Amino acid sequence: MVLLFIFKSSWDYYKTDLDTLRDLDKAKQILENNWRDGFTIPTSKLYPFQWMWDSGFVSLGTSTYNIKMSLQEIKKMFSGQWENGMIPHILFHSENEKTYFPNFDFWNSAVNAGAPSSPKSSGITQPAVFGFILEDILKNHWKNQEVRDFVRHIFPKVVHYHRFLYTYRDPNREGLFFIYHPWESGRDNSPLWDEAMRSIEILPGSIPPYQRRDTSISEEDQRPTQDKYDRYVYLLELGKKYQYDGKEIAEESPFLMQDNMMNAILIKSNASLIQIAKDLQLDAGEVMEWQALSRSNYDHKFWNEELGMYVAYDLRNEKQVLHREIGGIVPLFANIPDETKASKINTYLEDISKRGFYLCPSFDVDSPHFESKRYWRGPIWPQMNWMVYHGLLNYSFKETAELVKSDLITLIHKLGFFEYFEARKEVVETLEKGYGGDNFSWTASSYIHLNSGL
């Protein structure tokens, strides 16, 4: 009986194993089918360019395995940054590609003179993830002289991108900046958003007509509503109004957000490029004002005690948005938290588990709020669990990360390489394949970067 046990145990780990190599492979497949010329799409038809924070997590799997492909992607990104410094959230490196909204034309990114006329772009950008993805891969190819060459020229244009969001998205220089587009934050429709979003009132003539592409590419009870789609459209017609970097954005824009996360990322980034100049020999002394700024008013300003969690600050209207989400956990990835904040963040997370969920839902199990189907209200992001997977081990939460790294490896076994993933274990049961596009970019790259020591 003992002998059957031990011979069982020894196969579920071997046939674990077998599962895990298998699928490192499928990830590398769907990320050289998803390749084009010097960049990554994140997925067939349904995000035909290059995004600028999935191409960073791309970036990060490649690394491990084809340091040329990883260098290229983040070279092509650069490629679209503008002269104030601001790293596009899309590239559109065709212009032949007619199946997404907002295409190209529709942003029209030419009202900023400093924006680039190839390639075209969107006229916001995305959590700035390339400081930390540039230390991970110069740590990791420290002896390859052309991976040092390259993090030496890039590094003044990820300091550039810094001084950008510092200097047209801080208005009370307090090192803590503002989006001004839910779609900036990443989190696209999350109901962090929702009571800002409703806010704006969409007004015959407000907007001008459009016509949507994903509700036909894939399905609708998985994609933001239209009355959102609505109110992202006004707001990228008021950036585009300002020339997307006038200061009078944050005097109009009623959607006017600190968020938690995005300010948490950036300080991660900051101290990524401190640590690079050390090791590099360069100058960082504007990124250390940076972030002894930031890191001495991020607490007062984003922390609620009675939630024990971060959360986003409305600047519009001056108030903490009381809810918990992903984006609060995220600060144990930039060190943040003193260890008794940690410590709360952890609980929460290892209740959720006891519940019934797969870790990170993207939001508040038990908000009336939460979906654990549509999109950021609810679903389990990879790219996310990699962020809070290295946040719990900064703070030797070693069984919470494990299970955090392990319930999204589980998740891609069952369900396959898809965008993002039901949280609830018992509706999993029920599932053959996960939520939104399927071979997506950033799940196969953060699955290998995660199985990177195999």
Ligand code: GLC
Contents of the next structure:
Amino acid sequence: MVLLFIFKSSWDYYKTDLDTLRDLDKAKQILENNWRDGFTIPTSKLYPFQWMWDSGFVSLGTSTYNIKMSLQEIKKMFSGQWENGMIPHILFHSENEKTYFPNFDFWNSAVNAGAPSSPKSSGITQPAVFGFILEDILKNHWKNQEVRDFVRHIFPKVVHYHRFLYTYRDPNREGLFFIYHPWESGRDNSPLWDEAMRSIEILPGSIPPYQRRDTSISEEDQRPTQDKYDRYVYLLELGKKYQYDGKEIAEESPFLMQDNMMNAILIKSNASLIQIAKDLQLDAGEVMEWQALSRSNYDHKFWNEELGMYVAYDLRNEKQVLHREIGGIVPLFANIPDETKASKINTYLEDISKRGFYLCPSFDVDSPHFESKRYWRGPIWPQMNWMVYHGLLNYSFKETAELVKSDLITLIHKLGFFEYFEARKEVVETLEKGYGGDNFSWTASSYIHLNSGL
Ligand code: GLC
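Switch from the form predicted on its own to the form predicted together with the named molecule and give that structure.
Up next: the whole complex, starting with the chain shown before.
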């Protein structure tokens, strides 16, 4: 009996190893197939261009086995940086690709005189991931002169990007920047944004006619609803009206959010820039000032004691947005909470794991807004697990960290390299694939990085 048990557990162990080896090859193959001319698309069909934070996570993964590809990815992203410092959330490297809405012609980034004429781009941004990504790459390739030169070259561009956020997006000089479009948050369709989005009134003629493409490519019950989409277009038009960086945006936008997750990622990336500056003897004086201000205001603005978590702040209506969601966990990654707060967040995760969910659902599983299949309203996102895993390790919550990692790996082994995944264990048992786009780049790269031992 005992022997049988030993045999079974070593077989399970061995089999998991085989699964990992098989899937590591597959992951690299996906990234190779999604590679275009110097950058990686998130997935064919649904997202055929270069997305900002996707690109960051991809370069993390590729840096573990093909450093040239990784640096090329970052270089290509910065080729789209605007004069004001903004890095757009999409770069449309190919103008022949017509299957995406809103395409470059709809964004018309030329309304801003400092937007490059090529590559064409969107007019909004995404989470500031490049600081921490560069630090990771530099640390793991310290002896490589090419990498050190590259980081030295990109460093001022990342600083300039952070300068954009502090200059154009922080009207009250709090060190906490706002977003004016849910797409900037990366968590596009989260219930977090519902109330503010509902306050936008769409009158006849207030948005131009448009044709969605996403619902013909992905299943409709996984995508945002139509009335939501009209409001996305409304906010896009509002940005365009003010050249995407005018101060009127803050004055007029009905959607004006300080996103706790994006600000945590900025703080993490600031810390990385400060570290890089030390290592490479560069000047990070300005970054240190921003960082001190951001850190001093973060906790009282975003922590909610009743929910035991960080929440977003609605700057238009001057109130916290009272929902538990995945972004509230990311401050661990930036070493923001003290031990007491961090352990509340850890207990929250332990608890939902015990209740039959894989970690980490993107939205509060007890909320009436939780939808386990729809885009950002509940499912698990691979790159989020990557950040939460490292965040938990920062506080030595090793067991929960391992769960966050192994849950994602289990889901990928069972359901494939999809964009996102079902969180309820009993439902996963009945499924054969994940949700959203297939052969997804950040799923592949998070998988590679998590298995790289770094
Ligand atoms: C979706 C996600 C966003 C991501 C993009 C490309 O819009 O919400 O976070 O960057 O797809 O993968």
